[in-house]
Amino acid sequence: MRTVIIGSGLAGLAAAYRLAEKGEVIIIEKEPEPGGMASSYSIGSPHLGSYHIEKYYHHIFAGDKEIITLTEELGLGARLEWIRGTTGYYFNGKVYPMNTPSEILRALPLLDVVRLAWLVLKAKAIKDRTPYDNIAAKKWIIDTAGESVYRNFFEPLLQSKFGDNKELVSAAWLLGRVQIRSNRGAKGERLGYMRGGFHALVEAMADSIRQRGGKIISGTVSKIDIIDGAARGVVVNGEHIPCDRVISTAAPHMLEKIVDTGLPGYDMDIRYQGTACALFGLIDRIMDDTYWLNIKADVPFGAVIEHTNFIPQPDYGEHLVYVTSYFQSPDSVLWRAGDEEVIEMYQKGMEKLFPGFRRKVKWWRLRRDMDTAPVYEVGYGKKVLPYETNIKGLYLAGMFSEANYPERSMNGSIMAGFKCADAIIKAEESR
């Protein structure tokens, strides 16, 4: 039995994984290396020859127990590491640290701490966030904790989430977003790292996946043959390859064009926005210790994330941040405009937060992509994809599936891929 998959980023390496001793596994992939959005740069160093960094910053939760296990399984467990992630708000004209409750009631009115308290505290004891699919963010935070929190806090991560969209998401997913985030101790919270980078995660599972016969191929399908009502095979470069299965990791709108006969009775109508992540190299930090800053104010983007103030700069031999926005459009200027006109909206965004930053950047990388994560709307549960469709032999995962909702992560993708491995082989054994 043959099963192709389309993607190689953690969703489609993760169904391989699971599915390489059952069958021959193809895995089609339009990048020149697996990973998706887990993919790294190479990065020379004068002082240690080259090193991974991820082309999109990525850290996991305690709680993320299919990677973690995965990582065992790899015989990589002894390179996770879990360290204290601080993060801050920019607003003012100043960083706020806001890991601590002593910090956070330096950054924010006394009595939006307490209404933000509550709010949290009502948030953890939601155990069906079900009922919250159907109301906006925005309207339950007003409710709960009053038009000044959502203004002073809510609002500018919403910004930075979501854009122009942030009055349209729902609040199923900021409760899931707080349950996972407010789970910090006294000194902030702990998130997990490979040491080396999550490449090594990447590399471990496609060497595991060609050790037992799978095969990753480069190239675009243009189209998935359906046959009497089943999937019989995909078109790779003008390619027929046969097959008895078909995984889509592909975002919906996506699969649409090249499934022929479309997938009735589901609603792809799933609306995605884009990411422009920029890596700076640096002769030298910006911020003393914060990690990840959220920002609010006039500036092209939504965060910076200065990743060695939280792994060790000696991992690199110099400074690495990342400077990010999303986008809710291919008419942005962040998807129209060259990498050097972008970097330079970044470069001015920066020198206004950090006067003298043009002179430390060594280098610098950018990564667009246009489907990087669901807007996460009102009415986005109804809309979640299945694992098994009702075309025979059409399966799906990704960020679109169950396990990446309310709140998208590494470790969700790699759950939807094992799920909708697990879903085909039910199947199978069930003939």
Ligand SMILES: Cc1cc2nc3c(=O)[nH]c(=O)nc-3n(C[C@H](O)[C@H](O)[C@H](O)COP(=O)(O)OP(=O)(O)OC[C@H]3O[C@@H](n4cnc5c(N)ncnc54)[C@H](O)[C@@H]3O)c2cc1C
Given for the second form:
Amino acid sequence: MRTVIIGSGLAGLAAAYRLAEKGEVIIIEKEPEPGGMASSYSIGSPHLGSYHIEKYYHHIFAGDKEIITLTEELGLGARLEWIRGTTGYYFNGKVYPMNTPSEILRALPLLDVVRLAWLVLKAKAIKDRTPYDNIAAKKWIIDTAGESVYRNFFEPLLQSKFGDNKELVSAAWLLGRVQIRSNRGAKGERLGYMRGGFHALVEAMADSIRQRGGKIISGTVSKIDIIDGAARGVVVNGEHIPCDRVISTAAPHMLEKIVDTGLPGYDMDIRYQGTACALFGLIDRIMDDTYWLNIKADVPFGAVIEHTNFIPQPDYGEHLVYVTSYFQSPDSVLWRAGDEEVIEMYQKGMEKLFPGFRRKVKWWRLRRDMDTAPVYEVGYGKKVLPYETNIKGLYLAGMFSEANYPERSMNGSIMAGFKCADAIIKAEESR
Ligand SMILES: Cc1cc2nc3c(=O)[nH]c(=O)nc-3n(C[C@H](O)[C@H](O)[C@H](O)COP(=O)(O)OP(=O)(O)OC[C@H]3O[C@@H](n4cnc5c(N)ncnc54)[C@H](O)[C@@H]3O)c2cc1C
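The structure above corresponds to the form predicted on its own; please give the structure of the form predicted in complex with this ligand next.
Full assembly next; the chain just shown is listed first.
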């Protein structure tokens, strides 16, 4: 039995990891290296030779059970560390730390803090988020805690995460997010990171798949062959690869284009947003202690993430800062402009917030992708795609799966890959 998996992101790798002993597995990846959104740069360093750093900033949460268990299974458990991830909020020309209740009290009016605390308590008490899929987050926040809490606290967060789509986002997404993020205690939240980078996890998964006979090959799948109602092969760079089943981890609107018959019965029109994320190597730090800074200012990015205020600078021999923005359409200047132009826009913005920034820059990298996160808009819950489709032999796992709702994550994609593989194993066993 041969399984072809489209995509070597964490969903594809997780599915292959679980299926490698059950038959032949071939992963096909259009990018030069595995990992998808969780892939890394290899940066040359005079002190260290080279090191790996994620193209997009990544950390995990204490509740991310699948990735923690998998890390241990692969012998990488000792590298996973739980570190205080300090957050801040830039507004009115100043960085406000936002880690502890007392810091939040300093940044927001007292009445807003009381209302915010009430909203968090209410959100944490909600067990079934389903009914909130039909309500806009904005409406729920204003109804629960008032206009001022929305404007002062949530609107900038929603703006930095969803841009012009912020008013479309559902309360179910917000509740899921509050439930994950409100677990912070008096000293602030601890976040998980793999020392040396999540690259080690991607590599260990890929190695384990290869050692058990699986293949990861380079190419773009341009077509899934449906013969007599069943997925029977794929076309890669013009070559037909026959198989018994296909797992797609590609964004639904991309998948729809490559399935012969379309996918009747499913809503493939899931809106995604893109990301333009710059990584700067610096000679010096830009903030005292803040790791994650959300921004309310007239600059073309929504967050600045000083990675070396999270993971110690000696791991890299230099300071590392991400400057990032989501964008909502291919017409965005962040997608259309050349790399240098985007970097120039970002550096100009950084100069406004942190005068002298340019002088600290040693090098930069820019990563941009169109399909980096589904927009969890009102009604999204009904669009979540199943692991097993109504086309025989066609399976799905990825950011659009139930395991990634209401927030996509590395953990969610690993869980989606595992669940998809389990569905295949179950279907085989019942034949
Ligand atoms: C800016 C940013 C920050 C993030 N931060 C965090 C974080 O802090 N913590 C966290 O847990 N998660 C974070 N995530 C989310 C996490 O990275 C993703 O949810 C997860 O990696 C997605 O894995 P996936 O396999 O589902 O999808 P992807 O990683 O998108 O993998 C899909 C793969 O399929 C390939 N592909 C698509 N079409 C084809 C084709 N036709 N032929 C061949 N190959 C194809 C793609 O190249 C890609 O490699 C972040 C993501 C981004 C973008």
